[in-house]
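So this first bit is one chain, no partners, the form predicted alone, shown in structure tokens.
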Amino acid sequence: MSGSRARAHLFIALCYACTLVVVLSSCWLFLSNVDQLVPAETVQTTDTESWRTETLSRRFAGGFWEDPAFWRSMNLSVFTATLTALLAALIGIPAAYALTHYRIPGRGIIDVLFSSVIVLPASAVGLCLIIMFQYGPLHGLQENLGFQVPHTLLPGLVVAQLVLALAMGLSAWRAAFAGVNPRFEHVARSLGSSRWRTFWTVSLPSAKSGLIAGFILAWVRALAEFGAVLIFCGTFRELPVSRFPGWAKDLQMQQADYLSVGMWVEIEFGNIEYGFGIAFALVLISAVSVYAIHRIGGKGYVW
């Protein structure tokens, strides 16, 4: 008895040391480098073809959150993120909802694709969404309209997010839904209350953590996606300004680029520095972003 008591306990010590490196890494990952984001010794810059001319620092990030072009990159990216993730959850809240409380024909093969879609490389959705918009019907439809979804700065946006976090806030929603007590929604229902009222009064309210959860997890993946937005929309930077709406030019969109690719687009360029900046930035709205899905009561092992 003591032996199995003695293994017991080294199984535990085991495990709570294999999740202190796994803390201790991640902790160390991320801020190992946090001093460097401090400006030590300032210069300015005085090149034309460049977007940032204003004050920056020698020492690795520095000063990125004073550049303009950051702010402007930083908006349009959550700007953008909310819109799909509202798009995603006024589509995939229903959905979820008859995935789990009816019997639809090829609900396995549904499972399958959305889960698939998880797994898969963005960058092939990208090059999916490209072939899609490019050719057949969708091509002739936006011809006749007179406008085009790829390589726009709205709704190519929209789009090319739309795929990966409306899949990621499905998985989620159903979990929520599948989580209720189905005796709650039968009581209601033997009470004369119709589908779409018990739909309102008890189904919502009762998953509504995991749905604000699914939520979240949508706005984030689709704040961090980068394969399918560099493949479908490009870079900003790289597109003639009179491809940019009015708007858009009020606004000097066409200084700016989303987040994620803009990191990308200034380590190509040679800006380590800068790149890293706008990482570190992603990982802190990640970072918030999961403290509050765990606050509200959203488990992470559904996703």
Second form
Amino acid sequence: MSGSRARAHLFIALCYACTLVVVLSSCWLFLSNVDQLVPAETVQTTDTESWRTETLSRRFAGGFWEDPAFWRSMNLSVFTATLTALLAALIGIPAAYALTHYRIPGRGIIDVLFSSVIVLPASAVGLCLIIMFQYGPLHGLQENLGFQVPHTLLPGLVVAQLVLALAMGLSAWRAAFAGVNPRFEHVARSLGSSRWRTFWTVSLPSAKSGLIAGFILAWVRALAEFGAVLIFCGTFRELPVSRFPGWAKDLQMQQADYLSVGMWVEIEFGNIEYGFGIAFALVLISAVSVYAIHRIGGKGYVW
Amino acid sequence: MIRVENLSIELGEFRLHDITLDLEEGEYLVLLGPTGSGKTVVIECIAGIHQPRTGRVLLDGNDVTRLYPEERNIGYVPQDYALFPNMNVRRNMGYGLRARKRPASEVDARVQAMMDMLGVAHLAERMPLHLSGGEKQRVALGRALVTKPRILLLDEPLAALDEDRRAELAAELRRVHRELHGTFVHVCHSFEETADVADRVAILESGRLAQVGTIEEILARPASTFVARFTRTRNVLPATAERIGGACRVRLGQGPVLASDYAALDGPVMVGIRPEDIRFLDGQDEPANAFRGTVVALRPKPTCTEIELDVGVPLVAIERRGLGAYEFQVGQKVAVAVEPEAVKVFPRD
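Now show the form predicted in complex with the partner chain, given that the preceding structure was the form predicted alone.
What follows is the whole complex; the chain from before opens it.
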């Protein structure tokens, strides 16, 4: 009797201990970065890179929020991520509906393909995209139509983000549709409502919160994309302004890198605290998005 | 009016075999069977949710088997009622009329009339989440009926309700059926619930139709031991039959019992005897089909006492509760008799 009680207490204590390790290590992960955001005395005070318009001062995170280049980066990232998420929703929501409602041949293979995209290193996805667009029929098509996909703001960045954002969104949207009672649709149709009308008046509203959560998830995934974007598009900061299209200049996106790529470049150049500043901004965006997904009530476990 | 003809379908492991059913205008048919017997699949085929592998569904003589659910004008109320969670009661009930593009004034008027009839008008602005089981059931019923379907399919409409609400809503279903002169198919797994509402019963056993008839016909002459057991024939026992002239004599335990109705059987059989058909003898008369034995156990029930007997074979009899009812003791010696007409004989499964 007392032995079994002792074992039960030990089990609970072990569970709590493991939870504590998880909580403390994630706090440490973020808090130790805060320490890095404040530069040491010895840091260089002037910046020699052409991209930077202001000199680095010994301020919090190199004062990244006062740098127009950071905001051009932010504009570019938010703009393309939103475009990607919209595109993913346009393709992904009908596809998710079909995958949950119809007996599509090869559904198992589709599952494996999309799940492997999620677990694959994104840089490998980028490499696959490069090969896909630089050789074969897609290359010929680009030549004939006179445009280029890789290493462009549009459509290059969006294509690189879309693969992972779509894979992520699709799993969330499928979970959203799978969670809707199929009898809602059966009843709606028995009441004389067509498939089309049933989709708009019953299926879509019933899955609404899950669909919105999936949209945010696709958006954050697009914004957080690094490997695929870096391999497929590289960096844009060294390109002369004349190489950027008019709309990019109008929207203040010229000579800017994707946030995650920019962060990496800064760290490579030795601007550690500025890099951490961008990372800090990304952490904020992710945290707010995840909080929004939880508040909406989306299935938080799809990733 | 509606005819289901040789309906067969396979859904994963489950198979429905060759179901044929006829339904008259204004009839209340109950599809009765245990869980997994295929009742829901039958009505889902009628509603058009599943396409049968073979067979047809005819509505007023027209083949509707290949029509979409929205083209059939068949009302359907699923077991969980499936009220649309994004619409209040009024919008739920008006859904079918709006889908048919009826003018708003007509939708309002017909929905209001239906809500009044079902006594849910005070719930009009409520969302389904805030309704009780009985209220949901009425709203789902109204939503299906307001479009005036040719036939209404009800999947276990009373299963989700409390015991005492069930009888009340069963009576309500009968009232609605009578007032609207509707044709209803009601799926259920309880024989007691069936007896409350049905004009006619179709009993299903693992995807096959076991028997169709009125309650009286099924009680008087169950088609198989399955039907007998399912309709509360508590005593289903192995026995031996031999033919004597026009009747057949069934040997059960210590003595023979005559079963005059079933002349065609011979050899090893099963017999079914309903507990209420077992009569206790007071020792004076001694009919031919009498048994002597002892009381083994007593189980008090709300309206009767179940008496378990050992007469060489185990038998369950009942004694009505109430004033002047006979008091039995465990271990008491008793004599019982069964009328020959009350003995049902079935082929050995």
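C-alpha atoms forming the largest set that superposes within 1.5 Å between two forms make up the rigid core. Just so we're clear, the structure is a prediction, and the values are computed from it rather than from any experiment. Residue numbers count along the first chain shown, from 1.
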So, does Leu14 move by 2 Å or more at the CA between these two forms, with the core held fixed? yes
